[in-house]
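What follows is one chain in structure tokens, specifically the form predicted alone.
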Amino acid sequence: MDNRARRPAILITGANGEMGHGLIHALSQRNADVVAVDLHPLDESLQPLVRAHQAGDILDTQLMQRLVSKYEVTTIFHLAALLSTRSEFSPEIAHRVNVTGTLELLRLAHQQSTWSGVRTKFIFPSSIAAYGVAGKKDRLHPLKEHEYTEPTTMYGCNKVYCEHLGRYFAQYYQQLAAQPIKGGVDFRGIRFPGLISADTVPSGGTSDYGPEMIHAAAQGTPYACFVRPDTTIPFMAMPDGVKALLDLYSAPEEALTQRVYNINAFSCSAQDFYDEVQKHFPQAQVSFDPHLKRQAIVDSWPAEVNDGPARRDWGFSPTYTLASAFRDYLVPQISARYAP
């Protein structure tokens, strides 16, 4: 293939999601050429910010090959996924989307690198769902990346396996080939905590009880929280999540000591969320009505994680605490969203 005919670009899958919105805005400020793919047509507000956008399935190999015939993909931000709660209802579909989709994109990244001779960056949002700590949660220290990776959900299993696929493509794929392989895949993963966004409505994640509570309070509608008040997991405001992706993307590969990193901003309970909501929305109507299955999923995730390697290797440092996330980011933007 004649690379001179193709324009370098960054590919983002799942571009319409909560993280896709923030990432596209941030990359547009860097004047990056972005090609966005999502199952649905790209949000109209994002379309002027990208080089090209395409509605389609990441499992459609013909679609993906058409894109790479036009663009030299230097980096892939693979955000597309079937989230945790939905994956439990459709585990076979979750496996196809989350695992087969990732595998095909890793192969595409490797293909791109063999054409260019330069390693293709592959940025992968993993999840706290990669852990499985059911029955031990209250007795654990902040977990490192290699500890308790025995998830109890299909989504968690998918994420752990894709982390291993990424390591394989980055370090071992085609090592035994007869001819030396130029380039390769520079896989980098982040295990995200629960993410809270002011820009988009939550869409099916098991950690979405926090943001759902805030959005309901801003609209003046009652909300039944689907976990117990004492349920505690790590969280992060979406701008810090997007910044983490970009910081890891920008880090020199030689500075990285591992392929997958924990990050965390603050650990808090559902009651902590409710207390903050009441400070800013005194009329909020919130009840607690735990959903057995969803509660079990959250109970299998740790209350805290160790993110020391991310802070050491690529300077991860979140801006927002729980209080400042509400005060400076969530309440102003969400209130404006639902203003008359």
Given for the second form:
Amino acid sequence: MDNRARRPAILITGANGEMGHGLIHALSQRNADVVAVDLHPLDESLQPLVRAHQAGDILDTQLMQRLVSKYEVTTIFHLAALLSTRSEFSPEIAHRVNVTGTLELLRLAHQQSTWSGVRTKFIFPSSIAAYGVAGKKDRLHPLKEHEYTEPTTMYGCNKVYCEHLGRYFAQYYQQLAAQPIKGGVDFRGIRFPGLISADTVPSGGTSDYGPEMIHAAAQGTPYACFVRPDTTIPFMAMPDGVKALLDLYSAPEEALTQRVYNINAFSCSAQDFYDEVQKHFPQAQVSFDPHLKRQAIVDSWPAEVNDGPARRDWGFSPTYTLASAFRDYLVPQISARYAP
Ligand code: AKB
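Having seen the form predicted alone, could you now give me the structure of the form predicted together with 2-amino-3-ketobutyric acid (AKB)?
Everything in the complex follows now, all chains and molecules, and the chain you saw is the first one.
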């Protein structure tokens, strides 16, 4: 394959999602050539920021092969996924999108590297949903990556398995091939906490109560929170999430001592979240109306994770605490967004 015929590009799947928005903005500031794929046409606001965009299914092999016939994919940010609540309604579809979709993209990454002879970077957002701590949550220390990875959701199972697939592709794929493989896949995963974005409201997740509460308050609409006030998990403001993706992407491979990293910003309860919302939107109408099954999912996630390796290996360091995320990022941007 003559690589000179193809333009180098970064491929982003699930580009219309919460993280895709922030990532596309950040990469366009670095003048990166991005090819964006999403099931739906790319949001109009994002279109001028990318080199090309394509509506379609990541499982559509012909579509993906058409893209790589035009672009030399040097990096894949594989953001497309069905989140935890939605996946419980359609576990088999979730498995197809979250696992088969990832497998196909890992194969594509490998194919790209055999054409170019250079390792293709594969950046994979995993999640705290990879853990399963039901019944023990209150007694645990901040969890390391290898501890309690017995998830109770299809999404969590998909994430843990894809972390293994990524490690396998990075180190062992085609290990019995007669000729040594040139290139290969440089897989890097991050286990994200619940993310809160000022630009988009999440859909289909179980950590969604945090962002939903603040977006509802800014719009002056009542909100019934679907978990108990004492429910505690780690959260992070979206700019820190995007920065983490880019920092891990930029790190030299030799500096990485593991393929999957926890990151943490602040652990807070739904009550802590509510207190911040009240401080900034005193008229907010929030009630607590726990949904037992969604509550059980969040109760299976740890209250805190240990992100020491990410800090040590690639300098992860979040900017925002709960208070500063509200004061300096969420409230100003969300208020402007819903201003009449
Ligand atoms: C979800 O709630 O499913 C996601 C996650 C924590 O991975 N936001």
